[in-house]
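Below, in structure tokens: the form predicted on its own, a single chain.
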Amino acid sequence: MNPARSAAARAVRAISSSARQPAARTITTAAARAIRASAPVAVRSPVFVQQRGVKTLDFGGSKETVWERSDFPKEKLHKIFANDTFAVLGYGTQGYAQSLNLRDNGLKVIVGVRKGGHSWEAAKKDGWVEGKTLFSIEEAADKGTILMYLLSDAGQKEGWPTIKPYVTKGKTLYFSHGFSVVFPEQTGVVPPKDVDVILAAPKGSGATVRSLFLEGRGINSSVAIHQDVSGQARERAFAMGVAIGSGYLYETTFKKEVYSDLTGERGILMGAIQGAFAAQYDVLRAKGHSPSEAFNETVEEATQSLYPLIAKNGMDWMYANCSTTARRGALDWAPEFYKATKPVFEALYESVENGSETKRSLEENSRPDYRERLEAELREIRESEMWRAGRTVRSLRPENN
């Protein structure tokens, strides 16, 4: 499928490289480390700035209230959190990104990780100082007033008995994923009744949270309140969303955040994409097409041309700006793919809702050989013909020469 040379070609050139940021919420630690090891990204002025405050907008016929970064300028953040110390517990992809963004926003931040471990050394490289801003998890949890519980889901289950004694009256317990709170029978995470419990969940990887912040933009995030003891949890939750690097925020619940997040990751964001890519690639190869042709028609054109255009202009625009043959075929086959995949998505959502996905995730990610098993699964994808062909195709992109 080839977009028309006219408007489509011009739109491709107009799209900044940021339009190609990954949609998936997860990213490997190695990739995250590479992002922050690279040279600082120059802050650039956004092309379009919305001049408004909190406002109710129409989302396809439904009215929703959204909050923007402009609603919480730095001076307001400093006022709201004047007496707070943010204790970032965990230094994975979200931990490092959110802690650095908070620090760059001039707020008081400390990091808590296992002393001497890989994350400890990574935090030191990022400028956190042992005994001043870098502590053991227990020390940080004791010193912090806002405890940002950003360990992995399996790590939160394992670490909760250690953290719980420090979740004391008057403090705020913060999450970026409602997993542990929504499935307490499996995680054991039950917050005390005398603390605020809030969530700000960036809709992207930690690497994207950091890079978009450095670009002067900001990722979109969802916000939820599980417990409001102080009467100020809602305002503080939205303020935290901005403080960690969000551009705009919308409100949800812990449960809805978890259900949509788990469904999306397993579905259209990553699981369904890999499955669909592999299926089409294998059909083309079985019919005699070369690896380069099969990869280009399956992955390269999608990610480098069409997806950025869809992100910028919408699906109807994409249909209107491709060849008549492509348009007719896409319109005719879309309902067939809908009928074929909707039952899969319904089964997926049910598995999230009934907790079976949570059970499997915790069991698999808590295994002592977890990393070895993960590497074997990723190696299978990495060394498949499709993605080996992809390495060669990517190397031919003009920007790589």
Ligand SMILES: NC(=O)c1ccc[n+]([C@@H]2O[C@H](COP(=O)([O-])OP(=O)(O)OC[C@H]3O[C@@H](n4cnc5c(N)ncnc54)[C@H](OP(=O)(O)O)[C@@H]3O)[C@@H](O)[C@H]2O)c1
Second form
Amino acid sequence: MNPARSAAARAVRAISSSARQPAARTITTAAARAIRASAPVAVRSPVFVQQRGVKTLDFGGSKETVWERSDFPKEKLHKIFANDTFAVLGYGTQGYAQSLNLRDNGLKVIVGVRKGGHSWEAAKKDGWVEGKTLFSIEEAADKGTILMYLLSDAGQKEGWPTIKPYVTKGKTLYFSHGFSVVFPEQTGVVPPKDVDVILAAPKGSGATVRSLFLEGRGINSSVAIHQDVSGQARERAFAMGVAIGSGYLYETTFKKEVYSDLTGERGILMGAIQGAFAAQYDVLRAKGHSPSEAFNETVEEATQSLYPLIAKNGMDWMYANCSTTARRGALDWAPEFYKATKPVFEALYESVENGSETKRSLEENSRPDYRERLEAELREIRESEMWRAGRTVRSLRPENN
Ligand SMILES: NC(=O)c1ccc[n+]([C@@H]2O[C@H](COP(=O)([O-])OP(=O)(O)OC[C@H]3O[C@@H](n4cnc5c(N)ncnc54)[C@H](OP(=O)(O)O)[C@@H]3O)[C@@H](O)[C@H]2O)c1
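Let me have the form predicted together with the ligand next, following on from the form predicted on its own.
The complete assembly is shown below, putting the previous chain first.
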């Protein structure tokens, strides 16, 4: 055994036997054996031992462990990933943001996208250089030790037969969504048993992942481990979460990440909000209110005044800082909306859990005319009276004049 590896094994044993050391993550002796046995495809730096005390916080009465950027300063990231090449496969909004943040963090990054496509041009504009840091998907997958599978979820299904031969022993397969792995009967994505499989899923658009990073802030992300062959997967997954630009990270499983993410975006984050906005707007219009009034009372006041207050101080604070009349009505009507919408959220969760949502998403997003069909649906929203009124209202904001 070489010195680095025996040091690694010692570190693992120290961690495993340190029952009272709160920072001790569950790195088992089986994992240590796996480290010793692992083929040196990606020669890992010695096992990284988390030094700090675990930060356990109270989330509404439940204790949860969180990880923060301060747990992984740059020097630590460089040590952990000293022998790694991050191959970012796909350059959509996440590929773009995560690759640039990794690069700005001083790590070795290459990008793999299909030649001649939209992403290829976008990556070149961002300074990725053909033959040096920009490659075809296959070339990048071959060169990388950490394969960041960031094609669209439908693209991941289609691309898996191409990628799979490069997912070799000792490498790490990384996702930002559990979709492909959680529904293998739909996607065909079954990672080989001899690689670490991890996930860091930013809770926001790639545009925000990048802009918050540039502002010195950080997106919240979840982290999950599907396979820990090396015994280091968990630590490396959290470190990656920080390296791609997260501020704080919480742990989940691949399955829970998919179920909550799909429910959230179909629900309150996007689907429910458009549905509820439109329902209230239509009622106001049917009762004779002008578009200006209906839009202001439905969308503009929400996004410009009240939601930022909820974001900053919570719902009770926002209620406490509106009129007594508004507060009374909101308190009385909130339970009515809860009753009306809870069955819809239950049906939605069921549809996610039984695979209907992923099935539909794969079918729709794999169609050759997917972009045209999507554009037609988005046009319908854009050209609805409510959002046309919105354009005019937005143009009247003083900062837009
Ligand atoms: N968007 C978000 O806010 C968000 C947030 C958290 C997690 N995620 C997850 O992050 C992953 C990436 O999502 P994204 O939104 O960044 O990307 P995306 O826009 O869904 O996908 C775009 C990328 O996939 C490539 N692609 C699509 N189909 C392909 C195929 N058949 N063969 C080769 N390349 C293909 C595109 O290349 P071309 O330009 O060449 O077409 C492009 O580089 C997904 O798993 C997603 O669920 C996304």
